[in-house]
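The data below hold one chain only, encoded as structure tokens and taken in the form predicted on its own.
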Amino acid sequence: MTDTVLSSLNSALHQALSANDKVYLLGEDILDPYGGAFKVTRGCSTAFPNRVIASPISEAGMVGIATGMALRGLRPVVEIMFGDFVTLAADQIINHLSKFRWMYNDQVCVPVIIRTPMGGRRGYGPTHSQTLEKFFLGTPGLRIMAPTSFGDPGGLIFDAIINTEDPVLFIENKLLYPLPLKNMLGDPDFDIISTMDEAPSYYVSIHGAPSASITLATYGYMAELAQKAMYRLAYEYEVFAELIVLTQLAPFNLSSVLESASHTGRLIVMEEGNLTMGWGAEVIARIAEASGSKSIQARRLAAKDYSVPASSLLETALFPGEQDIIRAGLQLTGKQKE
């Protein structure tokens, strides 16, 4: 049977709950025999059933509960069912849990994980398609993480939940979801080449192509699209592109872009939330001081500044998508005007 991202989330879970009588789920709906809206807690009641909690629907009493018991020595993970619903816990997370450490002078550390699926392109309308990770890049004391499919997603959250001691915001892109590992099933015409760190980057190319000439830096579902739009840039275009997929997006970490970007010159930053004040835009400002004389010229492309609409065909013209990773590398190595 062939891991997905599904899959390994699920097992690393169940994993967790056995290495450590410390780990506790907390979630609506995660319980037996429905296991959590998308099926990542399955069968984890069922294992575990004392150290499992269906919570009531109140997301910032789920996380100020699980703040409490990190206080005491536990190590809680929390699913918020739709990433949107986040915001209902937004006093927790930026005015609690992610400053106790600093406040009260190490003494104390609060390692919850709060588990919770973003994104669209599943018709599921305004209030459940959104990708809202950007309202909590600046929160110092918080982690945030992105698993994908190019890596080891049941690994990423383990080490999370047993080994972090800081509280961790872990987005999960509903659509990666189904998606097969490429790292277990290896393919012949890309090279995948990982940094090894507790938060991996990876280095993604084409067997065998020449240099690259741009670089496209991302995480979560957009890496899947990247690269699809990085395969047709070479053999439609004769545009080779080196694909830099991250995992932790906050702290930034962005050697591994930098990196590219100063070899290659170009660089295009891909998200699926809104594009104003997005995680793209500081990434270029900070690559853009990192790099100081050296001029790289960059783009961004994120979702326009509207709502998620409901309608499949507007949703569709909302996200950036394929075609869209094409016309700007067309658009910044010249072979296509603006």
The other form holds:
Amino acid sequence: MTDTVLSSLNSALHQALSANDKVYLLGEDILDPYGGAFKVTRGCSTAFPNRVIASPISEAGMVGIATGMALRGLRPVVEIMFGDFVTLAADQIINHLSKFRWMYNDQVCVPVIIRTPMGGRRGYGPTHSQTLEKFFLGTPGLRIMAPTSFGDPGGLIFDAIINTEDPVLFIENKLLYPLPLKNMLGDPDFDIISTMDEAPSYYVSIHGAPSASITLATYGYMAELAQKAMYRLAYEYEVFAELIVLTQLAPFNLSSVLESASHTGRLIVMEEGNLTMGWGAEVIARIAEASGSKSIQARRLAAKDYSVPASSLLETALFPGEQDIIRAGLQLTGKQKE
Amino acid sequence: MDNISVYRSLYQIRLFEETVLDNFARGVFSGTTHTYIGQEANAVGVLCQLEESDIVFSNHRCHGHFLAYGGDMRALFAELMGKATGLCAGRGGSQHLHWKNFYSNGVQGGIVPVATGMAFAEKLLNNSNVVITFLGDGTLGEGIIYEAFNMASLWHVPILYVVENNHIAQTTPVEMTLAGNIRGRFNAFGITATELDTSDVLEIMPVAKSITADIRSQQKPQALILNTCRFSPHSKGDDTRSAEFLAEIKSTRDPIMIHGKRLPEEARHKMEQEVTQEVEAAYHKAVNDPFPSLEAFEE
Ligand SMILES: Cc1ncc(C[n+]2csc(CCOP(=O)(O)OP(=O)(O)O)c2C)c(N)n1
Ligand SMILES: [Mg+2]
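And the form predicted in complex with its partner chain, for comparison with the form predicted on its own?
Below: every chain and molecule of the assembly, starting with the one above.
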């Protein structure tokens, strides 16, 4: 059986529980036989009954409890059932969890992982489909990570659980769960290079293509759409793109994006959260500041500034899709009028 | 703890806080402060019987808790002045302290699940430590605390919730904010709550001692509700209560006066002079301490 993002994350939780007895899982409905609303914790409570804890429906309380546990040397991993509910824990995350280390003059560390599924395109409607990490991006002391089907999503969370000294918000786009992990070495169509650091970026290019004239930057499930779009841009329009897939959103490390964009001179940033004040805006601002006298043309693609509708036609129109990426690519390269 | 040491602890808090209020106006301190004047018996009565490795999580009104825990006056003064020698090198200020197993944070309610999580961890790690956390009557309006009470009770967490009911939150009397009664809120979660209405430290001490011992041995949360009086303003110069009311509580509910009467006059004076000198020395040291360097911001 090929590994999926889900099975990779699930094995990583098993491995983390087994690697370190300080690791605890807390969450709503995470016990077997149910194993969590998205099954990411499946099997964990059977294998480690004392360290997998079923929580009441208390997102804020759970994050607070985990924060206290971490202050006393444990390594708790909290599951928020739907990312939409992370707002309930905002005070705990912003005013407690992320603050303690710096506020107490680095005399403590608070290794809490909050993992949560985000994202739409499943018809779940306005309160179960959002992508809310932008509200937490830039919170001092908080690391925000997002796995993809590139590389090793399980390795990403395993490493965070076992090694982090700071809190991590780990955003799992729901549509990624069933996807098979990418073939990183032998893909006939794409060359994929990893930066090999603890939160790697992936450079994706079309195999055998001339040098790219446009940079696409994104994370999470949008990377899947971007990859499809870049394939079509190449084969249908002879526009060659380089795709940068990030796995760490905060603190910002945009060297991979900057490097690519300063070669191509064109940048499209893509996210599934609402456009205004989003991740992409900050990425473009930073790239603009860092690019000196060289000018880089830039575009943002994001969800329209409405709540996520349930109706599939509306929902599809709300989120940026493959076609939107192609259009933006053609416009930026002058192949299509604005 | 003998009577004279208890008095020393009460008196030290009083003098420390008066020094803070007196000097705030002179611009020595910056930011805000919430002094503990009038409530000293609670901190001393509850904390003087802690074990070395027990944990305290305090709130915005934390100076008294910190000093009763055994904290250093100069480091606290310095923290309030934003000095490099402060407990957190000036990063935290008055409401954000950490030293040994003492922590505080200035957001109402949010510390309660964190303290509960600490106690939960101590239990999971098979340590026999107890966590003590303090909350005010006004903070009973924050929903998060009930999530924490629920989990503490469900998971048999060794924590003592100390509610200091000074009957006022900033300017709002408790009658305007609290439906039902405080004990009932704990009882709803199966948490035993003991209530006292006293400013006598010697009434609080034995009760706190036996409750803490029970929490340690039974591994279950409990609450201690302490009805008390705040003499000082909420922060600085922001008291809306009448002069008559303040005079009345100061004459009947002063922990220093109540306990001080038990000591021989001469011994008490001698000790007061000692403490006065210590507070002054700590204050002056802190005044002369350096401010932090900007290295904190280097990447
Ligand atoms: C979440 C939150 N809301 C409001 C405040 C502002 N505030 C600080 S102390 C306080 C009153 C607290 O009253 P109480 O809990 O009774 O404690 P006391 O000040 O009487 O010791 C308020 C409203 C705060 N710090 N945190
Ligand atoms: Mg009060």
